[in-house]
Structures are given as structure tokens and as C-alpha cells.
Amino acid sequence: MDLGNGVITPGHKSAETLEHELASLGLPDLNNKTVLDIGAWDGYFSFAAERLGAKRVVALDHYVWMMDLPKQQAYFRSCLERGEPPKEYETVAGLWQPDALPGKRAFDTAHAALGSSVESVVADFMRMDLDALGQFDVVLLLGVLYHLRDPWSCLSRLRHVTRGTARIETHAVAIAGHPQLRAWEFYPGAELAGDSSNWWGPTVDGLLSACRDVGFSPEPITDVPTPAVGVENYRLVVRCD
């Protein structure tokens, strides 16, 4: 993340990669708009929305912010080395610290360095009072949906807080020979990437149908692969108006 004055954080993705991901969302003009970033993590997209002229940005997270991320990564690697699936992270002693919010330190550091006015809300989007949160012109749900046990309820709640348009970015699957199949692949345990927090991989029509069911008019932004055989995993971006 570029913090200005020549300071760029090391991170896990380069600044160029993140700029490409931002461009791939096909965002509207954010000038004078309100933006909600659900699952903000370190805040890259929240701060980008502010930089692009949004008048108000809310960064919402709880899962990552309550996690001791270095301990979580060490635990994850140890499970891989032992050939064991990791337990759900919030059940592992030492990883889940809702009072200390160790996973929010990077966001807070960037917030201070940027002199940002982005508002942070520590809350579980699936449980919080949405009326108290309000509605927003642009809502971002990036890298979140496939981590949830109940993605349909998430989409319904997403519709509730979206006054204008939303962007969903998620893990997705394309199934050879079935380009219009409305399906969601389920990953019990830690089947997807060895990560116990990964649950679902929708086909594009599976996700679009669920979005329509809650009242959105969705459209895929990314190109959908057409594998010759088997199942291909990819990242899908959908615009929901």
C-alpha cells in the first residue's frame, strides 16, 4: 500500500497488482458518493475509495481484525506440514482476540499515515443491525462471500445496505460442458486451498441467480473461463445494481 512520501508497505501483493484489482471492479465515479467496504482487512479499497473522491467511506470488518494473523499463519503452516486440516480459526486458542483486535493494526497504521477520514466499524456483517449501519451508494463485498456458511443471507443483507450499486468479488468455478449451470460447489473441512474458512464456489449463473433472487440486477464484469474438461477455479467480479 502506498502511504505517500515514497513509503510503500511490503504486503503480500504489489502495489501494481492491487491497482489492477481496483481497476477490474469497474467502479462508477465515486466523487461525492458514500462507500461501504465489507471485509475491509488492511483497508486498501477503503482508502482507494477515499482517494477517488468518496465523501464518506466506512470500512467494516471483524473476522480479520479480531485475528492474530502471524499466529494464524503459523498455525496454518503447521497443519499443512502435519497433513491435517486446520480447525476453524476462531476456535483455536490464541488466534481469536476480539478485545485486542490484533488484526486491525495494519489498518490503523495506514489510516494514521494517510491522515484518512475513513470510518472503521468493528462488527459482524451477518449479525449486526443493518438499519443502524444505513445504506450506501457503493458497496464492496470483496473476497468475503465464499468464506460464509450462508451466502444467500449475505446477499440479502448486501441488498439491504445498497442504495446504488454493489461489487462482489469471489472465488468461483466453471464446469466443463455446463456453461449455464446454476450451481454452488461446497467445500467441507478445508478442501479449498487447505483453508477451513473457505466454504463455497459458485458458477457465474449460480451467483447471478442468487443475486436476482434478493432483488439485484447483476452482471458479470470478469471474463468467465470455458474449461475443456473438469472444473476450473477462478476469481469472479459481479456488478449488482
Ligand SMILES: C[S@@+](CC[C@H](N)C(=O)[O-])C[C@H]1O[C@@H](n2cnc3c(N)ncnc32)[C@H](O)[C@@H]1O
Second form
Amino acid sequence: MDLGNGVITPGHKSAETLEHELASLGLPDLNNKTVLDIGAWDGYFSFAAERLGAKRVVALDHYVWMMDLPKQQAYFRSCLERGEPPKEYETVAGLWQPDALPGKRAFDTAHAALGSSVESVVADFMRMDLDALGQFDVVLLLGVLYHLRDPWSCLSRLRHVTRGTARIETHAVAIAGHPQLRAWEFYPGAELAGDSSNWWGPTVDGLLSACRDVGFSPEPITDVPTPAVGVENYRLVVRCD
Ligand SMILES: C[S@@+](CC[C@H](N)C(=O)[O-])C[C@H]1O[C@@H](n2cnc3c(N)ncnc32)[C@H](O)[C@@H]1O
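Okay, that was the form predicted on its own. Show me the form predicted in complex with this ligand next.
In what comes next, the whole complex appears, and the chain from above leads the way.
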């Protein structure tokens, strides 16, 4: 993240990759818009929305904010070494600290360094009172959907908080020979990328039909692959008006 004055934080993704991801969302003009970033983590997209002129930005998260991430990474590596699938992280003693919010420090550091007015809300989007949260012109659900056990309810709740347009970015699958199949692949345990918090991979029509079902008019923004054989994993962005 570029914090100004030549300070760029190190991270999993380079500044160029994040800029490319931001551009690939096809966001509308954010001037004077209200923006909700569900699953904001370190806040890259929240701070970007503020920089792009949004008048109010809410960064919402709870899961990684409550996690001691160095301990979680150490636990993950020890599972790999032992050849055991990791358990759900919130069930492992010491990783989950809902009061201390150790995983929110990076967000808070960036927030202070940027002199940001982004509001943070610590809440589980799937359980919180959505009427208290309100509605937003633009809602971002980036890298979140496949982490939820009940993605249909998430989409329904997303519709509830979206006054204008939403962007969904998700892990997705394309199945050879079935370009229009409305399917969702289920990943038990830590089957997808060794991560026990990954559950679902929709086909493009699986996701679009679920979005329509909750009242959106969705359009894919990403080019959808058409594999010759097998199943291809990719990242899909959908615009939901
Ligand atoms: C893969 S990260 C994506 C972070 C960021 N949106 C991005 O695209 O770089 C998934 C994020 O969703 C958050 N998350 C998962 N389930 C959530 C829920 N029920 N309510 C709020 N945030 C959630 C996680 O804590 C994590 O920060």
C-alpha cells in the first residue's frame, strides 16, 4: 500500500497488482458516493475508494481482524509439515482474539498514516443488523463470497445493503464442455489452496443466476475461460446493478 512520502508497505501483492485489480473492477465515478467494503482486511480498496472521491467509506470486517495472523501462519505451516489439514482457524486456541483485534493493526496503521476518514465496522456481515448498517451507493464484496458457508444468503444480504451497484470478485470455476452450467463446486476441509476457510467455487452462470435470484441485474466483467478439458479455476468479477 502506498502511504505517501515514498513509503510503500510490503505485502502479498505488489502495488502494480493491486492497481490492476482495482482497475479490473470497472468502478463507476465514486465522487460524492457512499461506499461499503465488505471484508476490507488491510483496507486497500477502502482507502482507494476514499482517494477516488467517495464522500463516505465504511470498511467492514471481523474474521482476519480478530485473528493473530503470525500465529495463524505458524499453525498453517505446522499442519503442512505434519501432513494434516488445518482446522477452522477460529476453533484453534490462541488464534482468534475478538477483543484484541490483532489482525486489524495493519488497517489501523495505514488509516493513521493516510490521515483517512474511512470508518471501520467490526462485524460479521452474515449476522449483523443490516438496517443499522444502512444502504450504500457502491458495495464491494471482493474475495469474500467463497469464504462463506452460505453464499446465497450473503448475496441476498448484499442486495439489501446496495442502493446503486455492487462488485463481486470471487474464486470461480469453468467446466470443460459445460459453459452454461449453473453449478457451485464445494470444497470440504482445506481442499481449495489448503485453506480451511474456502468453501465454494461457482461457475459464471451459477453466480449470475444466484445474483438474479436475489434481485440484481448482474453482468460478468472478466473474460470467462473455456477450458478444453477438466475444470479451470480463475477469478471472476461480476457487476451487480
Ligand atoms: C481474501 S480476503 C479479501 C480481502 C480484500 N477484500 C481483498 O480483496 O483484498 C477475505 C476477507 O473477508 C473477510 N470476511 C470473511 N468472512 C466475513 C464475514 N462474514 N463478515 C465480514 N468479513 C468477512 C475476511 O476477514 C477477510 O478480510
